[in-house]
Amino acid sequence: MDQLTRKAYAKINLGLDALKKRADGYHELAMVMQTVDICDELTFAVKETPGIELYVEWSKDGWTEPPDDFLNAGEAQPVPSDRKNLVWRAAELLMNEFGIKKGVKITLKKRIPVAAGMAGGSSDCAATLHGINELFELGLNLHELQVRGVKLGADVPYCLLGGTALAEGIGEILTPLSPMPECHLVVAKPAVSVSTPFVFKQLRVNELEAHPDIAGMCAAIGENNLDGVIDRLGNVLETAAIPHFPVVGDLKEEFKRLGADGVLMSGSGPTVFAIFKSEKQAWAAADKVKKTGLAAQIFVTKPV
């Protein structure tokens, strides 16, 4: 095999709870993760000469008035095309471990919002682990890829799995769940980018007044009960993010005003997603939110 293409799907968090801060500085988490139909695309091609080449392209498909720097391949480009990118590091990890003498050219077509709480970088990393494994016929199974992936990022093992899952520990302990009940999602990313370490640094676990019902969320998903899922939406990181990024709260309120059945910030933010039972209502809400200027990127999508 000389070339292959893989999709890297974004994720949202239907529930995110932090239980305690660990001695290693990470937080003990319980999360319900869900992939959505917004994806990057990666193409892998074998080179006869050693080394890794990474090219980043930008897709306008599904974006509403993206900021110029998202489409600029110059100095303002927010995604690096060198070893700072998890794609490069994932390819390097496997190629070094297995002593691969040939090289690889990787083209990454970006569509997932950047620094958005949607695991875009982790998903690209996971797709690269899958891609290099297939391209060079390394024969690694999912678990073996996850063991390597967690060294690159806490969300990578989940992104290797995809679908609906309970994630515990720092995110690496995974329990697959039944598919999320069918619904329509509007995903809105404001024109700000958020550092995950910054948000976790602001989190005060001992001062949290409420915790999401993660067990109840898992049960509702198992029962294909969309109302039960909506009733249990919760993300403790909102308490840390919204005071510093009030646009997240503004977006949530706007979606509620437009009749969303449920609204939540995804991950460490600033992306907000709204659940609608009606596809027509989802598209109408997306159009109205676009006109407010609260979001730089808006997608109407669905769970995968």
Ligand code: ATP
The other form holds:
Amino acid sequence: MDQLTRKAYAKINLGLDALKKRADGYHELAMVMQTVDICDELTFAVKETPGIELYVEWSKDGWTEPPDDFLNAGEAQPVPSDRKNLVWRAAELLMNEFGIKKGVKITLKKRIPVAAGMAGGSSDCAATLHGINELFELGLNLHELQVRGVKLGADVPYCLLGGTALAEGIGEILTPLSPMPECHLVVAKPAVSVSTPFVFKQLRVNELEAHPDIAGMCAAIGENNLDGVIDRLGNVLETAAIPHFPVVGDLKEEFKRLGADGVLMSGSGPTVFAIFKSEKQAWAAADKVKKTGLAAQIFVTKPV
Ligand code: ATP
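Form predicted in complex with the named molecule, following the form predicted alone:
Up next: the whole complex, starting with the chain shown before.
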């Protein structure tokens, strides 16, 4: 095989709880992860000369109505095309370990909002581990890829798996769950970029007044009970992010006003997702949110 293409899906967190801060500085987490149908696309091509070449392109496909000046206005975070990109590091890790003499040319078509709490970089990283494994026929299984992936990021093992899953530890202890009940999602990213380490630094885990019911959420998913899922949406990182990025709270309020069945910040934010039972209502809400200017990128999508 000389070339292959892989999709890298974004994720949302239906539940995100922090249990304690560990001695190594990481937080002990319990998260319900769900991939959504918003994806980057990566193409891997073998080249005869050694080394990695990476090209990053932006694609606005799938955005409900991309503002024309979005990329020029500098709202889209720059994505590195060198070793700083997790794609590069994933390819390098496997190619060094297996002593691959040939090189690889990778094209990354970016759609997933950046620094958004949607694991875009981790998902690209996971797609690259899968892609390089296949392209050079390395024969690594999922677990073997996950062992390598966690060195590059805590969300990478989940992104290698995808779908609906409970993630514990720092995110690397995974329990697959049955698929999330069917629904429509509006995913909205405000025009601010949020650094995950910054939000975790603001989190006061010992002062949290409430914790989301992660076990109940897993049970509701197992029973295909959408109302049960909606009742248990919760993300403790909202307490850390919203005081610094009030637009997240404003966006949540707007979705509630527009009749969303449930609404939550994803990951460390600032992306907010709203759950709708009615597709028509989801599109209508996306349209109205667009007009408020609270979001720079809006998608109407589904769990995948
Ligand atoms: P998470 O939900 O895992 O915290 P995120 O959505 O907050 O992820 P990313 O979009 O993954 O954040 O990117 C955060 C930073 O990582 C970016 O500012 C960018 O400079 C860098 N980065 C490295 N590789 C990538 C990549 N493939 N795609 C996007 N950003 C990348």
